[in-house]
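This document opens with one chain alone, in C-alpha cells, the form predicted on its own.
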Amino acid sequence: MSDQFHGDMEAAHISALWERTSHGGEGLAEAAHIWRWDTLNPLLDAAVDATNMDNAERRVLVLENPAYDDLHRRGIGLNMVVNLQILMPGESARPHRHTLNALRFIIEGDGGAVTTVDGKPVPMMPGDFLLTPGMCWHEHSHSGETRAVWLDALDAPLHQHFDTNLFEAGPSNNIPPQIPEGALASPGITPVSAEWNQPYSPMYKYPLANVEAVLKETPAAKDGSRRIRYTNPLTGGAAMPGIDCYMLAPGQGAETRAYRSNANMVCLAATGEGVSTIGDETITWKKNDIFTLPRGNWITHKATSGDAKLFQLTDRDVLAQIHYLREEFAD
C-alpha cells in the first residue's frame, strides 16, 4: 500500500480497518485484587489526621486497582469506583448532588452518623445498605461518639464514558415528594403513587437485620449457599440504576457453583471468613476485606466460618438491560 494512500487517509481523518490487529477482549480475565482491612484501617486514621471537613468535600480514600496502572484508568473496576469514607463525631459533610448513582455499605459506627437523602434522615448502622441515587441531594452528619466508616461505590466510569456527569453544590432545593417508610414495610404490598416516577427505590435504607432474617428463611441452593438481592419494592428490579447489589452467604466448607461472566463484581466481607477462587488465584478473606471479581474468570466461594457473608456490587444489571450480558455456569 502506497505511502500516498496513508497520507491521504490521515488528511481525511480515516483509517483502514484491515490494518488493525485488535478485535477487542484482550486481557479479558484480569487478576483479582484484595484490599485487606488490616492494611486499610491504619490509613483511615491517617486520613483523619491529614484533613478535616473544612478543607475536603468528603474525606474519602479511593481504592485503585493495580491492574489499571498502565491503562490510564482509575478506580476498582471497569464500570464502578469504590471508596472508603470516614466521618468523625461532631463533623458534617455539606449537601450536594450529582448524576452519579452512589451507595453506602456501613462498616463502622455507633448509630450517630446520619445520611440525609432528599430531606429524609437515614441513620447509618453497621451492615446497613443505603442508596443515594443520581441527582438526589445528600449530606452526612455525626452526633455519635465513635468514628463512622462506610464503603462508597459509584458508577462514575459509566458517566465518564457517556460524558453525563453533573455536580451541584447545596443547599438542597426542589426536593421531590417522598414515600414514607411505613408504606414500604410489608413485602408484597406496595403503594401506587402517581407522584413517584423515579428509576430507583423509594427505600433509601436496607437494614442488615432484615437481610439476615431473609437469608435465614431463604432455601439453600444445591451448593449450600444463600443469596438475596437488594431490590426496588415498586418494580422488583435493581435498587437503583448503575450498580446492582446482593448479599451472598456461601455454604461452610462447600464451594459455590462455579460461574464466569463478562460482568464485573466487587465483594466486601460483611461478616465472617472464607475463601474465593478467581481464575487461577485463591484468596482468603475476613471481615471488612474488599476484593474484585473481574470479568472472564471462573469464580467460586467457600465459607470457613458459619457467619460468612459477602456484600456484592456489580455492573451485571447494566449489561443485562442492554442485552450485553454473557454468563456461563459449571455443570
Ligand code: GTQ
Given for the second form:
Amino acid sequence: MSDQFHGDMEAAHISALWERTSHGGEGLAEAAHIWRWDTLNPLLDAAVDATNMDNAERRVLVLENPAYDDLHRRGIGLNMVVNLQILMPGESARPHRHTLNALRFIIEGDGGAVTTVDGKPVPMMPGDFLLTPGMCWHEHSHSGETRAVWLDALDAPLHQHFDTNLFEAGPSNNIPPQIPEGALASPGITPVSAEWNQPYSPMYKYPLANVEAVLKETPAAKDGSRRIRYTNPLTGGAAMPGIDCYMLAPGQGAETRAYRSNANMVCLAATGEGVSTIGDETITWKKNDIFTLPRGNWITHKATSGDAKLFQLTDRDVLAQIHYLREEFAD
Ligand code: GTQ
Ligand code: FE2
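Got the form predicted on its own; any chance of the form predicted together with this ligand too?
To see the whole picture, the full complex is given below, headed by that same chain.
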C-alpha cells in the first residue's frame, strides 16, 4: 500500500473505491437477543441499592446488544435504544427536553409515579404506553408507595447519525398550547384546533385497558393474530416520529404468517407467554422479557397462553417515510 500512488492519495485525502472489500451491510444483521425479566429484576433492585438520586439523576439501565461489542454501536438495536428506568417513592427527576423522541411502557408501579409532559401530568400505571416526543419538556416524580419501573425507548442512534442530538435543562418554559387528554378520549371525534401543529400525537397516554378492549374486538387475521397500532388520533399515522409502536396478540393455535423486513423491531412481552422464531433462532418468552427482531430475519410468533401480548417498537415508519422500507410476507 505504500507505493507512490497510495501515498499521494493518502496525502490528498482520497481513497480507491475498487479496493474496498464490502459492498454494504444488508443481510449482515446481528442475531436476536433476549433480556429475561428473571435476570433484569434483581439488577433493578441492585441499581436501587447502588444509587440515590444525588449520584444518578436518572436511574437508568441501558440494554446493551452483545453483538455490538466490537462495533461503534451502543444499545439494543440499530436505530433505537431501550433502557429500564427505576423511580422510588419520594424521588424525582428534574425537567429537561431533547430532540430525541422518547416513549415509555410501564412495567411496574402503583400509579404514584407521574411524568409531566409539556405541563400535562401523566400518572404511570403498569401497561400504559406514554409519549415524550422530541423537544417536549418532561420530568418525573413519585408520591406512591412502591418501586416504579418502566421501559424507555429513544431514537438516539438516528440523532447520533444526523448529529441532531440537542439537550436542554429545565425549568420548562415556552410550553406550546396543549390539547387536554379528555378532548381526545373518544375515537372518531377530534377537536378542531388551529393551535396544534406538532408532528406528533397530542395524546400522551394510551392505557393497556383501552388496547385490550380494541384487541378483543379486532378481527383476527388468517393466522389467528390480532394487532393494533398506537396512532396520532388527529392523523391516523404513527404516534410520533422516530419510533412506531404496536401491540400484537399472536394466536395460540398457529404461528403468525412469516414476515421479513429491513426494519428493526424490539418486543416487550406485556402479558402472557409465547414463542417466536427469528431466523434460525427460537425464543420462548414470558411477561416483561425484552427481545430483538433484527432486520432481515424471517419472523413468526405464537402464543402459549391465552393472554399473550407483545408490545412492539420499530423504526419501520422512519424507513417508510424516506422510501427505504423493504418488507415481505411468506405465502
Ligand atoms: O426519562 O427523560 O432512559 O432523557 C434516557 C434519556 C430516560 C428520561 C432515558 C432520558 C430519559
Ligand atoms: Fe428525557
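Take the two forms, superpose them, and find the largest set of C-alpha atoms that agree within 1.5 Å; that set is the rigid core. Positions refer to the first chain, counted from 1. All of these numbers come straight from a predicted model, not from anything done at the bench.
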| item | value |
| --- | --- |
| Cα displacement of residue 9 between the two forms, once the rigid core is superposed (Å) | 2.3 |
